[in-house]
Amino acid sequence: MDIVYMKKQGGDCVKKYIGILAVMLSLGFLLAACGDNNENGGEDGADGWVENVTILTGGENGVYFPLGVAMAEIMDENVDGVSATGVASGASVVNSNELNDGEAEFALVQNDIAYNAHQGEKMFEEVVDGFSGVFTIYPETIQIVTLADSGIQTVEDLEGKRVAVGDVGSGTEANAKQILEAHDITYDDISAEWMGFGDASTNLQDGNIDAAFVTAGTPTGSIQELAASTDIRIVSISSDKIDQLEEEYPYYTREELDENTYENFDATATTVAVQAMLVVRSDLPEDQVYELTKSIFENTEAMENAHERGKDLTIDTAQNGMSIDLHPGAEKYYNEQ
């Protein structure tokens, strides 16, 4: 009878290790298939949501870092499963390649910048075009920054001078060359200095530099600053350079600053601006970035108060300007309106 019973016991355990093993394989094959629906759409939200939304912003001396942070506040305060954050970055084609590389989700860039990244033209040696639109906020004025006393008038009078020209592969950058090659003019004519607004300002000031290049939104924070302390110009642009550029450049539109932009300003300023625009990767779930937009449309007040600029962040103008294709979740609420 005892031996019976082992057997039988024993047989029971048997059955029971192997539901336990077949339940721990189903449960095996189940993590994997959520695993997989999260590999191409984020890290670990529902239907391939992320979770952790990264913003690329720009230096925080300028305007991109301000919005930036605004917009990561409200997505992360107004849409559930999404941790939202805006860090400083090298702005436009710093954040073009890191987006494109799957680094973010969201990054600020120039217009220009979007659309030559996915031409694979100018600063891009190939085709990056891993990103799409949301909108575009506000114009980026192309500010050529001086003393008042430098003795620099025009664009010409920069050859054989010290200048900033932005920090390397911004879009900052990328407009000092085309408007040096608008004047016949090269790095190799100027003591070219790479460097992002809020260091340029401070070596303004310091006499270490004589000019600098400085595309932002107006008034630019790290301008302000240097203009509160000593009195400055910006210097302008000829009208047929003007035409020039918007010829060869369509995304360049002529911008007028007047003396009262800045402190200690008391001239006006022609020059070229571009569109400041949100971008996002391409890959992100359709619903998850209709739920993003909506909720930065639904709370621009906080832009608002975060940069004056964010001020011009509107549904009637959020694709003037757009230079690439809108990613199809803003593009749904777009078509709600």
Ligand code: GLU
Contents of the next structure:
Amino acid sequence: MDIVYMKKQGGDCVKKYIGILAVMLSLGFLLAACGDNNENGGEDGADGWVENVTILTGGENGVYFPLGVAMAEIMDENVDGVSATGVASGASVVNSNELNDGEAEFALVQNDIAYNAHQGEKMFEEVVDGFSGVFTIYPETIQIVTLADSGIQTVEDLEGKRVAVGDVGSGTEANAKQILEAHDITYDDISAEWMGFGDASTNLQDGNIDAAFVTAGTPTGSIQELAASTDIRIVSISSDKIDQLEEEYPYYTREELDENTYENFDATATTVAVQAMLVVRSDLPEDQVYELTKSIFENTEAMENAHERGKDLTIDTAQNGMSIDLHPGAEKYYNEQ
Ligand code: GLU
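Switch over from the form predicted on its own to the form predicted in complex with the ligand, please.
First the chain shown before, then all remaining chains and molecules of the complex.
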């Protein structure tokens, strides 16, 4: 457009424009040539390395956020030429879609949701498989939180109640729907409220909602905050419903919470859990994913400091519950161990 416009203004202007273009092009070549002298040969993007790496996490009051931010810091500090940032998001379902659309490089997602995305089933209308596995980390427990005096003892008691079902586009919401459905309860039978974990705790405390679904590693910050000042209950799922859920959804596993999980929680709860995993856009170069994966395993203390569940990351368990194919860069790292 610019050239066409300038041609109308006269030949001199065109020449000037071409001259500027030539200078810009040579500068570009010069920069690319300098870049090739880098140790990694790809940090400038010449080998397809992505310099600005974004890790999608979840809401700020969950576990993905502190761990994702810690992983970004590890990559940033230990891999030359990479600038990494952990950002808050609506979690698993939106993270899967955004990675597939090339909006970010890494994401934390639930293993059940990653599987559904690759199959193009359940909450995904089409196959969303532009991302691959790096590692699984820790169990994310499906916690149905209520105040101890709410009178809600079973999942069936949620009928007719105001229930927070997680953020829009979260894995939590998918789990809430599946667990309710297993008890013949639909969103028509409850007042469903879409909100993140922090808002759910505040609203439980203020009496604006009666219960909240939280799929996250324990202890979950938002529940810890609530339990610091109020007696809470985590509603158990009955054994036969757990069997039914495990049969229908292969990534659910039985999980027990003991009385030490939270303050003012003097009970145990039986529920189900899925696995948190780190995934990466499949089109990232093998050597870049290899280097980034390696940097995390060699610097796990930063993750341990960010959240207790960060301690669960080990090479031996990194593929437990892995529901999609590994990225070749991650696979190379495991093969070398
Ligand atoms: N697993 C949750 C989800 O995808 C997010 C958990 C977290 O933020 O720690 O909905």
